[in-house]
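Shown next as structure tokens: one chain only, the form predicted on its own.
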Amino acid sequence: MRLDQFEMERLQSTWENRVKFNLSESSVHPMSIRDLASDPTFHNQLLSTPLHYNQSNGTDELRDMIASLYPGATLDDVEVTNGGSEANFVTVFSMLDPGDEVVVILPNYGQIWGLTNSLGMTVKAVHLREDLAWAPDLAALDAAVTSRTKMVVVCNPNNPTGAVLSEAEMEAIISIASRVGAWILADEIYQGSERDGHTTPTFYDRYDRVIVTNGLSKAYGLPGLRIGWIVAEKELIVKMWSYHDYTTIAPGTLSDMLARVALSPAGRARCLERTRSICRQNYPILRRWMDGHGSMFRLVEPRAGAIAYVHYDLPVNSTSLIRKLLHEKSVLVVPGDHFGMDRYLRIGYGLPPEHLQQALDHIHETLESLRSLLGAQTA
């Protein structure tokens, strides 16, 4: 079996800890240990805790707090995993087999997309329409669902536009699915970083055919602990587990121990408002750098996440601008081409203020240097 190249992630993975300026990421600037937990007497028992495997599913603790999140969910519906990464990876690998056709809603973080296709699926694309604030295109989306569709692959909140399903177009497409007994893939790990504070509705629970998973590396700014869940209905989980004891077999002991801090009630309501006063506060910095550019860049404002899918108007390839950025500025941003989509950028706009003024200064003069340059060649 051969993969197709995930080039977002080899792009991240080859530069995020070298580059003087991250964009790339969409999360907010992630927590310490010291900002999760304060309290001495935690860091005393962290300390002293054996690195023994850990109980391989999540510990008990973890998934029924996991469980809470989720209407009728119980410990026994919830499998905890090396980020949301590997909560795709167990669902599509314990689910979909060669042949199995696959509705993927995009754009979309590009790894449902990428393994689904090197694996032999028959997978099919359906757009999210920018003239509709990036909502779907549900009537394309009703004819690619068939009689062969075995799952729909949505990400609520987007990944990379921001943008929110309605509750009209969650049942619209929980409908369409329905309609010939589909499962729903839903990727809901932005839930709980939008800037206006009402937490995206979850699809978990609307119909007897979904499977979510989540994490805290987006919404709750702790990428590093590399902790993701999948819910389901218990048989389905009995069967994800057994699939995860051939990837990374459990979580890790610390990572599995903070989790149950982060996902306390206090802790989860500090985590998301930390993100979202952090959203709040950059955006505006963002949006006055955009519009200091004129027309060049179109945006449909982000709801959710610390991205914004920017289209900009310059006759300049995605990929060639961002390895300009990359080796001239030491900037890192996504390119629109890792969606399909060229001539737009994601920028992460998670980073501290003055940290994100001056990237954004940065590519402000590469942007500058390439007009003056083109304007030259058309003279």
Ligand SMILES: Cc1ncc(COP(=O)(O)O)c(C=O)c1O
Second form
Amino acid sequence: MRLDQFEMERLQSTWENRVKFNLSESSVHPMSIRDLASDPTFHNQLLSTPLHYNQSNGTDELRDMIASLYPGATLDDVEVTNGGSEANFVTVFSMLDPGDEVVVILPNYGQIWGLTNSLGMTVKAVHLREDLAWAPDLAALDAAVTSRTKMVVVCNPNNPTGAVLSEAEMEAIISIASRVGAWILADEIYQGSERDGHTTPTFYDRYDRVIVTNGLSKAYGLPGLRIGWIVAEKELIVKMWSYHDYTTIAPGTLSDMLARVALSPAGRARCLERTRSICRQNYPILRRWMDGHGSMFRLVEPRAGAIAYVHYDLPVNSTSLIRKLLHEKSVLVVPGDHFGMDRYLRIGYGLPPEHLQQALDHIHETLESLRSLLGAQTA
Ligand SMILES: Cc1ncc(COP(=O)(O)O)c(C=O)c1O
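Could you drop in the structure for the form predicted in complex with this ligand? We only have the form predicted on its own so far.
Let us now look at the entire complex, which starts with that chain.
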């Protein structure tokens, strides 16, 4: 079976651990085990834990903690996966067949778009609009969703724009999906990373056909744990668990254990506050840097996640630009091309502040050299 290349993940997989400055990361600088849990007794417990197969859908304790975050959910409505990406993968594989119609709200993390297109589903795009501060075009969504639509896919808070849907927009999406009985797949992995501290409400339990995916990689700053989850009604979870048997069987034993620390009430508050304070501290650094470039950049202020989706005003293709940055400055940034939109860059600003500033200074040098080169060519 042929899958379309997932361009953004290919770029990140190849370079993110090799470059000096990784601004392709969509989360904050990650936590260490020590940051997460400093208690020496717990460290000993971790070191003496037998590396058996973990309970394959996640330990009951972990699923119980996850369920408590969703109104009306119990541990039977939760499947723990290896990252949010496996949660999305298992959902698509278990819910959709070739030929099914899916409506995807874009731009979005490219996984579901790439998978559904590769697997022969009929995929329609509906766009967030920059002129509406990256709110969805609800009239276009209403027109795109037909009696053939099986699923509407949304990412909230959104990657790459950092936009958060309003209550009214969430209700409108539900009303459009419910008109035809379509499922809503809501990827909520950036929930909890809002700079203003207002946690984005979940789609869960607002409509009887909602599947939520989430995980610890973004708002919790723990991507290396590879812990994600699906929350859906019990009957679907039973089916998804059996699909999970074919993918990775189970989440890692130590990851499950550490995830229980991250999702304990105190652990959760600490992880989320850390992420939010990094975003609050770093956003002004990015903003100042952008403001120092006159009218070169345009940005709708992101509300969540350490990501900014920046439009730049230079006649240079975004992939060419990021390659130049990569090879000349060892700075990795995601090009708008990977979201199907040229002349944008997704800049991750969750690095330690001095590191972020240095990376931005490098981008500045490249942009200035391009600007004078292009100016010379057009003069
Ligand atoms: C919206 C969204 N969902 C899922 C993922 C994948 O998450 P994970 O690293 O937990 O597999 C990402 C990663 O960037 C993402 O942005």
